[in-house]
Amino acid sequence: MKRYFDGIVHRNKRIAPGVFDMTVAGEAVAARPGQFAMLYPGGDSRLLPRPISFCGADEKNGLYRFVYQAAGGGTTLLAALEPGRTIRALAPLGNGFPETRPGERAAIIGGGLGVPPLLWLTRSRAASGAEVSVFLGFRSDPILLREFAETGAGVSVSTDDGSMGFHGNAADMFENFADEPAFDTVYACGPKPLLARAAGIAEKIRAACYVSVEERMACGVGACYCCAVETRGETKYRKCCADGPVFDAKELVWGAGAVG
């Protein structure tokens, strides 16, 4: 159940140009991979909060990890918070990734700032005994690679500039591996074009596909419809914050030519 709590910044370190790794100590909340928190940059609920996905959580000790990019006013304020400062949070929010199935063969695909939320998912899947292959794409500055490798999953890396690993994006790299070995489930987080490609490849190989959608959010609790995404079926639009951010890829409308 979601709740407000006042946490203490335990760590807030720059790990790449414009990218910060923050750990917050707070109350125990039952979060799971794929969910997010609304963080108030100044520890004041009157300021507009920022939605940040969990990179990891230790509910027993009340420790929550967020890896984010300082790209605007709110996240720049987050980046300026020093250890010991108070930060107000509303968490956990949204629907996360589904539970793993026994013997699952999973492909996990992330691009850019869609990579951090997948670290916790990778850890949980690997710990459950699933066979996990991870495909991570970056523009030029990879992050969290050591920690992904420590999960025991197979990790492949791509960069847009070819400075490390596969020269291209994570979806192109995944497509090269999609037939061998076979996968039961595909999980993806990142920009919409990446998610659409992952969904199309998953359909071709007859794998289930779950995607974490990146949309601008205002309230984070489904009150404002700011983050609506187009879906199939009777409900044409659903709220990314309340109904997602994780969706079955078959539920989403990607647009003409986006998948395939």
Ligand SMILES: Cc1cc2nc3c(=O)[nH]c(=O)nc-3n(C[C@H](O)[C@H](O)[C@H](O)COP(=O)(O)OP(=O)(O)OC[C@H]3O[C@@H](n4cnc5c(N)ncnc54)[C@H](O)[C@@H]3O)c2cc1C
Contents of the next structure:
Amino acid sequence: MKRYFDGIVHRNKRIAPGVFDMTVAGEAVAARPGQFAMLYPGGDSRLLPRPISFCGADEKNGLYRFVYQAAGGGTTLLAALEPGRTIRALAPLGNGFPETRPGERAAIIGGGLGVPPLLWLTRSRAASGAEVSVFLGFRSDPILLREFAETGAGVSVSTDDGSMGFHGNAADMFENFADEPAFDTVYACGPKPLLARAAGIAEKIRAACYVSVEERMACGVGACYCCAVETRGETKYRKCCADGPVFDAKELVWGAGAVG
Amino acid sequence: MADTSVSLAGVTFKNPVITASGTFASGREYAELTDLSRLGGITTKGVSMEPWPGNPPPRVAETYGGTLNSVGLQNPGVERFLAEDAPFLRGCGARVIVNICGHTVDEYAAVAEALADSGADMLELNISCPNVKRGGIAFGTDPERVREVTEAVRKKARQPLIVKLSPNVTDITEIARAAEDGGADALSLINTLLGMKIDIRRRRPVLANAVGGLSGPAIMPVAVRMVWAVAKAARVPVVGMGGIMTARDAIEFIMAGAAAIAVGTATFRDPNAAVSIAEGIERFMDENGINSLSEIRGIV
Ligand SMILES: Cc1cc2nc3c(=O)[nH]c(=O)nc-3n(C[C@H](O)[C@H](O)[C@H](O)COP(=O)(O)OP(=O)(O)OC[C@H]3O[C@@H](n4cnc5c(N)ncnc54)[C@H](O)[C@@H]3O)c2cc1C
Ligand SMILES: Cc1cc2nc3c(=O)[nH]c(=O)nc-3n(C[C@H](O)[C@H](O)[C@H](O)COP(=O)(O)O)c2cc1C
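Right, and the form predicted together with the named molecule of this protein, after the form predicted alone?
So here's everything in the complex, that chain up top.
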């Protein structure tokens, strides 16, 4: 059930240059990994809410965690919210990642600000007994590594500048690992080129592949048709907010409509 | 208690607040977030004869106090509208206006004909959408074509017909008169204003379509001016829209001469915006001793 509510910021802490870790207390709504919230920066000049994925949730207590970059005007306003302030939210939105299968061997690949939603996915997969290997790529400052390690999953890290772990991006790193078909499913979130690479590697090793994509949105609930994602289906453009943000990679047409 | 009801071409609405086409789909997506039965009416997204794919993304850009969109009238076509949306709308508790679009006069007329038994209370003819290169704009900017398409649709439509005007013209009252001459039972305005936003880092437009339609509070004074001018010039009732965020905004439109108003972009900021505006209008009437909106309609 979607809810539009005023939440209270519990914590909003900088965890890396330009990256913030925020917990919001709001209405108790059932949510799942891969779903997102619309957060409203407020004021009359910026009318549109900002889509931010759940990094985690304690749904019984109505606590939702977001890890986000102060990328532009709206998210910079979010970053300035002190604990105790209210924040308007619309959640939960989107489909989320599909349910796991028993004994699943999962590869989870994230790049940059695509990493936060994968923490919740990794936790839930690891908790349900899946065999999980995580491949995380960062430009230079890794985030959330300790929490990923605590899930019990195998975690590999890469940096674009080689300052930590594998020198390169998460797809390069994953490709080195994936020369044998050791995975049933590949999950990916991050920049579009990374998603396309992950999908290509998954196809090679005959694994299913689910990717979480980004597109510019307005309503967040599937009403306005702004967040079009090009697919191979009979309907050329599907909605990122309502049909996604997680898509079976086989459905997608790569190369069009990247935001960044 | 104030009587908020209004009548448009013989159709009674319990209050003057209608959702604007393209911002509310067919209402289903908002049903769990707002009480549809408290709306005066719902206007559907544009419906065409065949499915339209729409424009490539990005389709939306935020501007100061507004949004630009280039959705391009993506919709699955009238057949699927009738199968999937019409039954829901018949039970939604609000008046239903189906917005129609087409590439040719015949296509517009065919959609109107297909909607005869849809349960729609009114049809709204979108001659003004600036997004589709071959459609919309060509009809809405030329008085002769406006009269022609209105006449053709009027002949086929079983419901009262609203003609929705484009603001991207030199003299909107001339277009309004052409629609009236073609048999329009009501007029609505304004559709979005053509605009553009450039991403200076990438040195290219934000929208894949380069240009899009501007909506939201940034356009409201333009919309009020046009509604005021058209309401004075026209014999038929006018539905006013463009940037309405609050009940006070809605009252401006009514004082400018609107019989009813529509709420679009405001819903993106608050799913409950249209219902809140309806409540606010009622409160304004009570506070100001207004028994019927006819007391203030066109008072300016
Ligand atoms: C489903 C989804 C989940 C996301 N999850 C996260 C997350 O967990 N952490 C995180 O840091 N970021 C996430 N993003 C990206 C985030 O939404 C953008 O960084 C943010 O909207 C930028 O807003 P702004 O006001 O700071 O930037 P501005 O450039 O000022 O924004 C202007 C407009 O463009 C839109 N926009 C700009 N960049 C993007 C983008 N990359 N994707 C979608 N819309 C954009 C804004 O929402 C706004 O409407 C997610 C995006 C989507 C679609
Ligand atoms: C995303 C979006 C889609 C729209 N689609 C349509 C449409 O399909 N047909 C139409 O007649 N108008 C369409 N419009 C125009 C609105 O109905 C309305 O005329 C305009 O947005 C001004 O009102 P507002 O400022 O309250 O949004 C659309 C507007 C937006 C923002």
